[in-house]
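Single chain ahead, written as structure tokens, the form predicted on its own.
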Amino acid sequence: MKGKAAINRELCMACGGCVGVCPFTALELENGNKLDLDGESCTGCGICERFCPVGAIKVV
């Protein structure tokens, strides 16, 4: 069974790079400064993790 994405909010710059690559629309920016994850939509595919420039997302 695959895991789910977890966001390290201390590292996240809210750049939105992960939002645009998620094929399941599990990520979104709230007010342009806070990344939000929909755990029900996340499949743990890891695409967001690969596109995060600061390593703030890990599939666990």
Contents of the next structure:
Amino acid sequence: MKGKAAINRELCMACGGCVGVCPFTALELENGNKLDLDGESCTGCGICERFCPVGAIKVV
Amino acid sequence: MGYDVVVIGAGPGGSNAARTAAEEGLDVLLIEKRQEIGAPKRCGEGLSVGGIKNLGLTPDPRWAINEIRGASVYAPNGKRISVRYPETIGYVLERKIFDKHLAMNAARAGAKVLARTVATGLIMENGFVKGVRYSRFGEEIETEAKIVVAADGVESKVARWAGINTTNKLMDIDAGFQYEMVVDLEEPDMLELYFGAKIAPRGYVWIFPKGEDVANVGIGIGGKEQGVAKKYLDAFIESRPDLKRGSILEVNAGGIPVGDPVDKLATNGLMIVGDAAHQVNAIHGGGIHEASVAGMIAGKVAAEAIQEGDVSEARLMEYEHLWREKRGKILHKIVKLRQAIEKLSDDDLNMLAEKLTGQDLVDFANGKNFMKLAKIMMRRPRLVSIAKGLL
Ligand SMILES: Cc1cc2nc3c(=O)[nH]c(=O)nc-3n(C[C@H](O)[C@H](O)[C@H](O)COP(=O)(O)OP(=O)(O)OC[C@H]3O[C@@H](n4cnc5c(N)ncnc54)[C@H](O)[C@@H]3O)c2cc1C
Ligand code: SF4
Ligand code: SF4
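For comparison with the form predicted on its own, produce the structure of the form predicted in complex with the partner chain.
Expanding to the full complex; the earlier chain stays at the top.
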């Protein structure tokens, strides 16, 4: 059973890269400075985790 | 109330689209969700002299803050290939000032610019984009638009709302991370680039000087690579006493789309420009010039289409055709070059470093003279099929 993405706010740079790779439009960069996850849309595919330049998003 | 054109995103792509459309006499709204246009930057800030000229600008010391005369490229084994020109060939910018300057130019041309204003959806009618929903400080607003320009960068959503998939595949995006540092620089007018699977898998480390003792020290690695870009950059800095001593002024991150552009750049009532459309030089990751040129073409096509009263996909596809002629063909060649280089081992790169000059590397990055590279590769049987991909 796959989980869902979880954002580590201590690490997240709000760079928006993960928003651009998520195939399910589950991520959003609010006002350009805060990353939000729509848990309903997230499938736990892990693509955002593979991408993140700082390791701030993980499927748990 | 309605506009001729609503542009979403005030990066170089959006500001240049808005400026051009306004100069053509259109009624233009440019909205940007960030509270400060251009900040925080997601960029190494390098731009060539030719690039600045193509944007119709003259270098201004307020944003073109450091002159660059050449570059040194380091192979995995440390071998250096340098090229230095007698004249200035590029600048390192202060992007928060540059981006703001581009937005000011759009405003001065007559566009209405609104920061901290987020597009939240499109108004669709009979398969046409007819307007934009946006939000400002909690107020939800709807405005009609004859044409919408999606210039919303790597985190692009606008085109997706209109049914065009702009999702970046992991194979086709680089993960970028960067420190702006105070460091000792030997040659503040030279860019430095470091290659190698251990240093930056499927990418490179860069040092782009912003002055005598300030530089963007950054990394881009293939998005599909295991491991985190920051860790690779930290390891590189750790290995270099000169950098290790340095101070950190700013930390930046971002995604760099390095594949081919999205399937189509226009649909009924909508055009896509810049990072949102994946219009980036796949070898060096530069996208300021590409987004700006695309934005200017889109602005012009918008004016003509509106004047003719036809904003259908068929009409707006002229933007894609013009862009392909001007930039798309060359960028596609550069994508092919990247795909070839990605297949090379460190040993192959070291071999090439023995045979190539700095000018060769500059040519390759500009999509020229691939024949020379292919010929050298052909001498290694294992590389023959990769070399053929270049021709
Ligand atoms: C680490 C790194 C280093 C780089 N180095 C260089 C370099 O040295 N030289 C170079 O030329 N290029 C470089 N690039 C690439 C360059 O930064 C981009 O290609 C360029 O900024 C693209 O411009 P753009 O206008 O398409 O998008 P952006 O500059 O990203 O602008 C898009 C804007 O849209 C806004 N937006 C998004 N969604 C909405 C919404 N819903 N409503 C309102 N606004 C919205 C965003 O906030 C953003 O401001 C680098 C990129 C990275 C990540
Ligand atoms: S890619 Fe990582 S750092 Fe960037 S916004 Fe996503 S979680 Fe945050
Ligand atoms: S795990 Fe997949 S679906 Fe969920 S946010 Fe990450 S990329 Fe999107």
